[in-house]
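Take a look at this one chain, the form predicted alone, written out in structure tokens.
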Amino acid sequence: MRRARVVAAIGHAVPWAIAVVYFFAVPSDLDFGTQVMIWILFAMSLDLALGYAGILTLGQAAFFGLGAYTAGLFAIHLSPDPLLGHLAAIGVTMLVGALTGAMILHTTGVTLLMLTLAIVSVLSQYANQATDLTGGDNGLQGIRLDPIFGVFEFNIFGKTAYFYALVVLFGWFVLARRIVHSPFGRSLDGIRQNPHRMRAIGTPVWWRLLAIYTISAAMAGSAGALSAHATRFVGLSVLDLLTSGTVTVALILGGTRRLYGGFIGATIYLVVQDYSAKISPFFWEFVVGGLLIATVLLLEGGLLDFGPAVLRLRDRWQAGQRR
């Protein structure tokens, strides 16, 4: 048991060690590393709602985009302090998540799915039409940020943005891990499997779904704020339905209900997209599509299930040899 704990601790440390090594090994491409961490956080937010709670949603981009626009507008019109802007984005997305969740979480299945799509569509159209506020097709520009704590300045090398994203991602990961391993998280798993039985034993199903949906919205808004701060620009694509589809694909690739699934899925997706696009602007879609099909057909738990799947095949082969 002690050995298993040591192995588990090493496994938990590996992603964070890789992030630190990447900073020193690839200093010329920190912008890409920052985007990877932003999308990991985005995928993890979806995992809480879709994976752990079973809330069918294709509208996660609504909170990602809302967080990005809130952080950008806060920096332009109120204060260039990135931490205050980040907190504002989290607060706004939590509020919108709670309000929209209260309206839609009494539904299930296809109805719920369509309502989440409707929310992101409404926000996207508003951002497109409100050109005086959001910049419309031209995007939100002119975002200026003060140094974090008055010391760490955002520069063209991307060092501050990289560690800023890493610290935020780690903080949210710790919170998400505590949630999913708490009694509240265990009850969410029960609700996902059988909400009627959980309701019969006295669990406040609707309230717990609303709580995790609100937390998921805040996490996605935080990822959006990081994106706005890292790029100093917010375009309409942050509220695109394709953005919701992309983060869903990334999560499915990595595997749901594991937290680290978002780490694997988002990283693989962006790396494949980046390198395949260098071959052809459309080739990466073919590669990602093929990888997604193979993952769904062969690995029930996503790419995180690759190692256990290999071990299962080895055990079956050895059992066949003994016969």
Given for the second form:
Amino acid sequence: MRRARVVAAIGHAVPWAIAVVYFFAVPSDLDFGTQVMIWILFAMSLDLALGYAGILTLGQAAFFGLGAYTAGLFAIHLSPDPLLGHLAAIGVTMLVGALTGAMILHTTGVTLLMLTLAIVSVLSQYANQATDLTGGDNGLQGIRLDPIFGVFEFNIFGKTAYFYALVVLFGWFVLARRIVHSPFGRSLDGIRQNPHRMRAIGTPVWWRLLAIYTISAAMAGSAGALSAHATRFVGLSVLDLLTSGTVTVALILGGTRRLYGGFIGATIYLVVQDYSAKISPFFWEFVVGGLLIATVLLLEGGLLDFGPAVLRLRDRWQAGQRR
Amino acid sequence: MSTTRALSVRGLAKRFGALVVAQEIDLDLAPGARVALIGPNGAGKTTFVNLLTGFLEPDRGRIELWGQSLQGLRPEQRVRRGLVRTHQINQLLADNTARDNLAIAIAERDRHAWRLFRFGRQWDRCCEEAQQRLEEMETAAAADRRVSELPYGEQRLLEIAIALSLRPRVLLLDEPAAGVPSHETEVIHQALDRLPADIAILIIEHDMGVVFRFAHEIVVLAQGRVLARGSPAAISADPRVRAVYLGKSPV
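Form predicted alone done, so how does the form predicted in complex with its partner chain look?
Once more the chain from above appears, this time first in line as the rest of the complex follows.
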């Protein structure tokens, strides 16, 4: 029991230790690390809605993009303070998450999926057309940011952006962990499995779904804000359907309902993309696709299930030997 | 009869297009009542439960729980007022353990859902109560097993235990012994015998052995309409009931 607790504590420390070590070990490529953390946060937001609560959505890019544009526009038009801009992005995505959630969460299955697609398509088209506001195809340029707390300056070395992303990710992670282990989180798990059962024990299903959808939207919006701040640029691709698809692939690759699934999935996705793109620009999609198929077919719980799956194989092999 | 009724239904009616599933149904449950609702397949028994619990909206009629109208309340709100049901087909969280299934219901009853801080102790208490309730049902051995791995009889007991954990004032049991192999039915019967005396209970059941053992009053439903009602002895002697339901051979 005690040993298990120690192992678990070490397990929890590993990803954060890696993040800190990376900072000192690879100072030349901090931007990549920042991107990874942004996508981890994005995947974690999807894990709350899709993984835990079973909300079938392909519209998560709507909130990522909305958060990015809000943070970018806030910096350009209102204030260059990054933290205020970040809060604005969270506020706007929460509001839009609550409003759209209220409209669509009484539906399930394919209907819900289509509605989430519609939301992201509407936003994407709007951003494309409203060139005066968003810059359209050229993207949102000219984002300038004050130093965080007036001290830590955003620069080309990306040190500030890296730690900024790390701190934000850690904060959301702590909140997400609270949520999934709380009675609220357990009720979401129940709703995913059997909404009828949950209503029969007195759970207001729609309100619970709306709550987690709103939190998930805020988290995705926060990831979008990080993206806008880290690159000081927002392109139309943040609202692309493909962005929704990518984050879903990253999450499923790593494993849903683990919180850490996004950590593994997003990291592997971006690393594979980075390396195989150097070999051939088309090759990486082939590799990622193959990896996804292999994971889904062989590892029920995503790549996080790799260790346990190997142990199970070993046990079975040993049992066979004994016989 | 000036005493408050636990449940009072007046003129309940529902149709799906041309199909009438409930016609002017009246029903009263006194506190502590044990009433059985019987009827041939398709008589509208489960529909009636769905209408009472709010999973279906009636076209007409009044439903009162302890004198308070349930008009317009959603199923979860009715549960919180003390109107609880079990299901003909198990509705359990198959991936969770038996104890978790109960603890989640208990947490919901005690409204712990929005606690994001210091919920550990509350949750432990929910689990303790869940364990205790499993022991009362004599299924404590099942506590740590996933529901999907449990024998069907124990799953049925868990359905009942979950409903009881919500502290119902009126309990609707929809075929508690349905699908249970005959060697396990005795356990269900014993569980029914142990139900708290102060809860008003409406039981839907096909097994006449259960009905006659459990119920003090029987209501016969056929084609969405109350065909007959009365004591078990009167019902089993009623020729109309025999004709539509019990068949020609006497019980």
